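Next up: a single chain in structure tokens, the form predicted alone.
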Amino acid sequence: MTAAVEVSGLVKHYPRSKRGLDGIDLTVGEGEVFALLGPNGAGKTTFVKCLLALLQPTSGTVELFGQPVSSPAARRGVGFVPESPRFPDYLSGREVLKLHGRLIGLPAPDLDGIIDERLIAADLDDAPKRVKAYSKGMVRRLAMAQALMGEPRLVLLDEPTADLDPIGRRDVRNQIAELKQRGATVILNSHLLSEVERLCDHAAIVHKGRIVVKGPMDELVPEGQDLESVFVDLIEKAGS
């Protein structure tokens, strides 16, 4: 299987802090839905930011589809939903998506149709005119909509279902299933382990900046157990 993400010896140290990454080696194949799990402060968001070249690693390498992440071409096919998405509150949802579509170079004649499709998928086609009137859940859905503009090959989701009600979480699950169906790669960082277990093919559990365990979901979770119990047991054994 071709690697969508190839990480080798990834280290990220922060001044005067124990948090960061301490030698991450990880391969995520094209078309996988991959879960990155760990307790708060384990290094998950730092890892995601290194994949996006938003942070410069202390050492190690990151490649996306065989190209160094420092190359704009490597990041061109990437969509990202951050943990705490924010948009200019004076814009409408449509204006946010139009700006993003222009930034990633979508053809102008196609842009309005793509925006309509994404707003409907996010259940935002009749949303308030300005983002400042959006609820937290609506902002989260808008973030998902902008991440999927341009049909990215790799989608990074950092707590994508936070602030969402059960219907919103179901819609995110459906969108992840659609991404998988068209062959996109998804890396999901989430504390909702029951959803992760349903959605993901592979997972890695990170603790104190290191991978404790990684592998196919059906191997990580023995028959008769669930992901939450496996996760808690591993973290407790790894130590606080």
The other form holds:
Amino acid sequence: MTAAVEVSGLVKHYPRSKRGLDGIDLTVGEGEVFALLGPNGAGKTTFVKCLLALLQPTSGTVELFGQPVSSPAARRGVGFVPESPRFPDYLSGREVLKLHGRLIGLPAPDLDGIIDERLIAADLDDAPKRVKAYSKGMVRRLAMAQALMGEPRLVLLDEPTADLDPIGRRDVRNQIAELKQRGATVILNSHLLSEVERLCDHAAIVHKGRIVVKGPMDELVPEGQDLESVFVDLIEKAGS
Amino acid sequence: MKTVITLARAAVTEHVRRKLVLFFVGMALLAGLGLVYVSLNQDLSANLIGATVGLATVLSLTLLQGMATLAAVAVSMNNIGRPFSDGEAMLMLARPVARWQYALGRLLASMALVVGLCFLLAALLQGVNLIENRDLGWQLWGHWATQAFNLMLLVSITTLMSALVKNPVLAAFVGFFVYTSSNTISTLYLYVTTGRVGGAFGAVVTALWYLTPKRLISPLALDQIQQSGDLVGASSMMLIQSNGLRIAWAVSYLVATVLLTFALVQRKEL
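Just the form predicted alone so far, so send over the form predicted together with its partner chain.
Shown next: the complete complex, the earlier chain at its head.
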């Protein structure tokens, strides 16, 4: 079976900064819900951006479904919610989804139906006309809606529940559960460890640009402990 | 190509909704009304330039041309720098979209708007000319066709600058400076070719002449310079004698600018 994500020797150095990635090797299998955990500045967002060729790695290779990510075709069937989503202010939510639907090549006759479905699911069907007038939570819900356009095989979620109220967070959890049921691969980058523990079947903990530990969730968290205590212990040990 | 067209349409929507295009179209129509008034009011023409006809044409070549130049800068200064720095480009580039497609889509949108504006101005001036009983015929349309090409060149230079610097105002200023510097450099280069300037300065001027954009010459502008006896102006415009060679050079410059923009966008990080 082809891995959804295959990362080998990934190094990313920023000029005039210590932050980055320092040799990451990682394989995420198809259908896994994979958590990427780590303290602030560990390199999680850098890693996610390298997975989408938004950042050019200093060295190493990244493949999505067996194709090098530098090829745009590798990003077909990939949905992404960034940490701070930003849409063109002058478009409406519907137009944003239409633009993304066209970019991923959804058939024109089906597009309106798919968009209606996504807007209702994101509770944005009666949202203000322009994205400019959206609240932070609405922008995040729109980001989730665009990421799920066209039933992606791989979804990368960078802090998807930030800025969301409890109902919004529950909706995101439900959407991740649906993706898992559909057999899609999800890479989740979140600080909400209780959510991660509930949703993810595999995890990696990143610290100072390196993976400290990785594996199935039930192996990482021994019985009687929770993910938070395991995470804190590991980071404190790695930091010392 | 479908991806490029989708991105270009989105960029056109951006400019139209930001009311930039409407502003320049509105200004053009307002200027057109002014020109109609001037051409109908012969006393005003006589007082201003001592001629009863032709004032509207004279004004058009400066006022409307200047406005079209401003419009070209305005619709291209935000093409690359802003969407990359504020993260707007991120979600689109996370799709199966190559970076050159993203840049080309935004570039084509700006070019299409500028060409559309030039066409509108040409039509407007054709109307004013008819009121003035003065038919410039093919020269008027030739003028605006060359102007449209030159402004596409300005769009490509400003877009290149917006790929180099984050600040759109700086990109606009540098783009405009590079574009307008070509006339001054051509004049200096004329002195080099005639042997009046030499040495190290001459070598620098020669290098700059090869680096600055080569614009197409409007049939109307050349005609006016020749009639006014501005030999330096005319000669510096005619440094490249052959029309074909001049067009080839201008097109090559445009293509090179676009390719350089693609290379810069390819290396940009989000």
